[in-house]
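Read the single chain below, which is given as structure tokens and is the form predicted alone.
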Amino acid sequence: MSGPRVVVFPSVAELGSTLAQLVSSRAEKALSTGESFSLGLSGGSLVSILSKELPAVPSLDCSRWLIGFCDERLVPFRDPESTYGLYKSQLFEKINIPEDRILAIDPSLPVQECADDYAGKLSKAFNTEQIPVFDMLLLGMGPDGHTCSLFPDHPLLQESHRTVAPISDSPKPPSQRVTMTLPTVNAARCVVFVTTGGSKAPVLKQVLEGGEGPALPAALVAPGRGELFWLVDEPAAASLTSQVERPGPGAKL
């Protein structure tokens, strides 16, 4: 990895359109040389952005996509806190993704068993006992600098062996979750953070430009052999002093 590309957009709408094009282009690239395109999704504002913009991509074919989740709350799929449930109702019904190519947790299991079960699903889907290598992961960042369900000062930041881990003491409810670990995130071929809103400006500056204290979880995302993008809007970028890109309308990354 040569360093992150920080790309600033005037609005969430322009950011969303470029994100959809970036996902589509990376899918085409992966499918030109392989049998599938593996994409890891996160919740939060990404759900509404992707649900609006991805179906608008012309001639989008998702039939060979493989979708996983970077983290998930241990709640029933019908619960509004379920990331899978939100994507199922808002996005998956709009695109031609086969249901058996969507890797969801089993929320009926206790959290440790749920994490082990999900790690097994990833191993089977990727046909490996090693760390699965996703073509692309889409991540968000909380105002405390957390990403996935990896929170500041949490022991899971030191996890070096498991691909998926349980968390029972999330400082953000619901407390029980399943999350990809940093080794899995950093094995991806492309990682894209999406960060919007002025409330994220201070933490975005700390993550990208450094600050006092231990590195925040989002700052620990550094794909060893992959690309790293930060797609942010102007309010989120307001405090940055480092070099950023500001592409023109319709530009592709």
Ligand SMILES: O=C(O)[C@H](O)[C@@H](O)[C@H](O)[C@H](O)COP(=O)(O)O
Second form
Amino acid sequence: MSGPRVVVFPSVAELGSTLAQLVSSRAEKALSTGESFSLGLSGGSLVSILSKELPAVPSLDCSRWLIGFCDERLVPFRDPESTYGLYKSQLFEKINIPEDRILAIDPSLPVQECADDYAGKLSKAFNTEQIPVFDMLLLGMGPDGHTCSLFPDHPLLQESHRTVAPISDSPKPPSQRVTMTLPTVNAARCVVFVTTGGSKAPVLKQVLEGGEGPALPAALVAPGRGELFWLVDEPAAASLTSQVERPGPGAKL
Ligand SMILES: O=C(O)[C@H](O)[C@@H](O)[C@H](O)[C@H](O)COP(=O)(O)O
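Having seen the form predicted alone, could you now give me the structure of the form predicted in complex with the ligand?
What follows is the entire complex, opening with the chain shown before.
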């Protein structure tokens, strides 16, 4: 993998429209040679950014997309903390993604069984007993450098076999979650971090330019054979001194 492309935008709105264009272009590429476009979604602020911008892409056809979740909270879908629930109301109802092509967890299961069940859903959908290779994963990063539900100094960072794992002690509530593991994240063809806001500036510098102590979870994302993008806004990029890109309005990545 070549190094990450760090792309800085003046505003979240400009970041969001470029993100939507990037998703759409990778979907076209996947569908030009294959049966589907597999996209993994994260929660947090990504929900509103994607839900605002993706439906605005002209003639977007999501009928052959396959949607998975990079992580999910173990709460009922109607709970405002449910990432699936938020995407269902804010995005899925605005695009033509068939319900049976959205791979959601079964939140009625205990967390270990839920993770095993979700791993099975991915295995079936990707028709593999190995690691499912997503065309694209969209990730966020917390102010502590977590991504998915992989948190600093957590044993899950060492997981090298399971594709999906449970966590019951998430420092970010809700405490019970299911998360993709690093082997699954790093198997993807394209990984895109979306990070905005000044509160992320210190941790973004540490992740991209190094710092004290063990590598933070977001710094462990390095897709072996895939592309890695960091789409950030100026406030989040404020502490960076390394090479970044600042595309003109409407530029395509
Ligand atoms: O469901 C979750 O909690 C997310 O998947 C989580 O990993 C999120 O991406 C980060 O916490 C960043 O969230 P923000 O972008 O809202 O800061």
